[in-house]
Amino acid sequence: MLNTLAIAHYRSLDRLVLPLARLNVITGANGSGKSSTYRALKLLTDAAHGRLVGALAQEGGLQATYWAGPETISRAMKAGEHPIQGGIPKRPKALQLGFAGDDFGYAVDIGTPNYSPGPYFRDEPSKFLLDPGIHRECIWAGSQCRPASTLLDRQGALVKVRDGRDWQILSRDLAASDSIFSLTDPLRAPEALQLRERMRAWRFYDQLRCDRDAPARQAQIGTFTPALANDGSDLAAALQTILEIGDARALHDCITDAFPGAELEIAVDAGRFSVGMRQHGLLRPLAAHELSDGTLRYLLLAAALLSPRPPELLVLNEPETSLHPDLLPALGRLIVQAARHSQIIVVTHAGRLVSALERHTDCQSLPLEKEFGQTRLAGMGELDLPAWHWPGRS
């Protein structure tokens, strides 16, 4: 389980560490940095899949993604008394992420890369000086980095990992567009081959279709899924697969527990599952195409919550999207019982499913606020905060 998040000079996040529970909900006005942190985490993963540089540009590239505001605001600034103004920077430019979990902790620096020119091109500049580039990674042991828990060190392209009380090369030439999770070595760096897996099977949901042309309301080939897609293309299968080597209970009593005497029906023509639905009162199922988007909404969530396969991770992005409020505090039922397989966080700005999710003892209330630009957890101080150091750059 993940204990404790960080993200630095991340848009409005400019210092941000979030404690985490078994069962988080993120919530605030609207731009209060709910999407950024949520956007934040995904990188995280983008990194285990060796596509950070690429998600990065897809964003905008660093230029765009970096915190815009001054390093510094002064006591005078904040008065009122002087106008909120940059000065000469004093850091390098570094977008750093970072978590720590119960046995392993990571972060990433990302800055300007120093990129050398080719032997064709010794009298111009490299026309890549904007691409962004990442200057330091660490894995380490434990809630917090020290240099006595660190296990993989990299600094520009020297990589090292911990042997004994020494440190052994790893790689001297790691590409700056390339993560350490790009080299496997499971006798040296085995640890870092377990994260990566790890990471890499943290499950997001945040673009989940049930618009007229969604393909959940399309019939589709039916493979045993016990993880539904980010899009929810094979909603038909992968409730076929928990009606089958899943809880077929639970599934049934969420669904009566948003839609009174409704039966889910999964229908097979020629290898083809689609999915549809029997109410109370109506003489025939209604098919996929036919049901609303908040009901289709509804079942992409359940087959997402209650996969047989359930994830370390699985992070909701605004899932009230679509529903009617009174399915909310459904919704939130169905979250709190998934939470028993999976940590999972909810990045939400409706009242009644933060409501519903703060009902349950163990659920973690993660309110941000904006103060002068900067995203902060609200009703909290630095003291009040989980300890968190970051790698500094050689």
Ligand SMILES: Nc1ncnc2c1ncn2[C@@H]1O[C@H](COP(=O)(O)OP(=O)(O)OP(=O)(O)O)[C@@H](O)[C@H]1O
The other form holds:
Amino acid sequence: MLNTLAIAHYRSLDRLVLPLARLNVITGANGSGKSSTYRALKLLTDAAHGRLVGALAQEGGLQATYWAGPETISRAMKAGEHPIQGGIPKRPKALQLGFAGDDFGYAVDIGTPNYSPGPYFRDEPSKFLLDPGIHRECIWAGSQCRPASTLLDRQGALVKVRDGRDWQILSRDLAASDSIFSLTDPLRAPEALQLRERMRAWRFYDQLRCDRDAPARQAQIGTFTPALANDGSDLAAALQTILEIGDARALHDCITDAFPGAELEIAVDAGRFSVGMRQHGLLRPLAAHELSDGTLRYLLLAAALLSPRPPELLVLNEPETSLHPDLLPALGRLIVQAARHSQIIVVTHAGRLVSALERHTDCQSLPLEKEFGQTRLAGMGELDLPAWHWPGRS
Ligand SMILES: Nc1ncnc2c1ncn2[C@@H]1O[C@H](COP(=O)(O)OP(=O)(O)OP(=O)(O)O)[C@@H](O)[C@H]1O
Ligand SMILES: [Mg+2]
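Please supply the coordinates for the form predicted in complex with this ligand, as a counterpart to the form predicted alone shown previously.
Below: every chain and molecule of the assembly, starting with the one above.
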């Protein structure tokens, strides 16, 4: 389980350390930093997939994603005695992301790259000068990054792995665009491989389409599907998998909980699966293309949350979209049930979903607010937050 998520200098998350519980609900006004927190978590998995630099570049590179405020906001600035202004930078740009879990922690520091073109490229400046580059990465044991607990340490192109009291060199020439997860060595750095596989298995749902052309409305080749795809395209196969090897009763109950008298029906035609639903008062089941957007979204969320192979971490971004407020308590119950098998982070605007989740004793509310452009956790002083140390740059 993750106990702490830490983000520095990413968009409005100039310095944010969040304590995490089994079930977490991130809320806040428009612009408070909810989606940025979601994206920061996704960037961490992008690191494990070896696509962190590309994902940041897609967001506009460091220019767009780096904290746009001053390095420090003095008391006089906060009191309005001085205007908010930048001054001469005292430290290099470092966008940092990290987490600490029960056993391992990981942090990555991304900045402007230490990159120079090869000897045959002389006549013009490199066109990659805006690419972000990874400067430092660490994996450590336990809750805090400390020299004594560091297991794997990357500084620039040099990657070292702990070997008893000494260090062994794992690589001397890791490219700034590559993460340490690209060179996991099962013998010398088994923790990195283990952490990478775990991070890759985190599941994110934020693009469950339910518009007219949504893939979940089309018949799809059905194969055994214990985890719903991010876009929900394999919905029918995922629901059938739950019916066959998962908690079929919970699936049935959550459908009747939300749509009394309704019953799920998966049709199979020449190997293609499609979702249908029998509804009270109708003579035939409605096909996927006939279901309302909210009904389809609810089925997608049920398929994600009742997965027979629950992930270690499941993150839902604004699951309430297109659901009627009356369905939110049923969705809340589904999420609470899924939290028995997975750690869950829900990012939401919906008050009724928040109250349905907060009724659950293990639910931790993380209300975000913005002060002087910086996102912070509302109602928490610095001392109430988990301790966090970023690995520095040499
Ligand atoms: N580089 C940056 N530096 C500082 N602030 C930024 C930067 N980029 C974006 N922001 C601000 O960060 C804030 C948080 O945006 P985010 O999209 O996370 O909000 P949100 O809580 O998801 O809002 P909504 O409820 O509207 O979706 C926005 O107010 C945005 O203007
Ligand atoms: Mg948002």
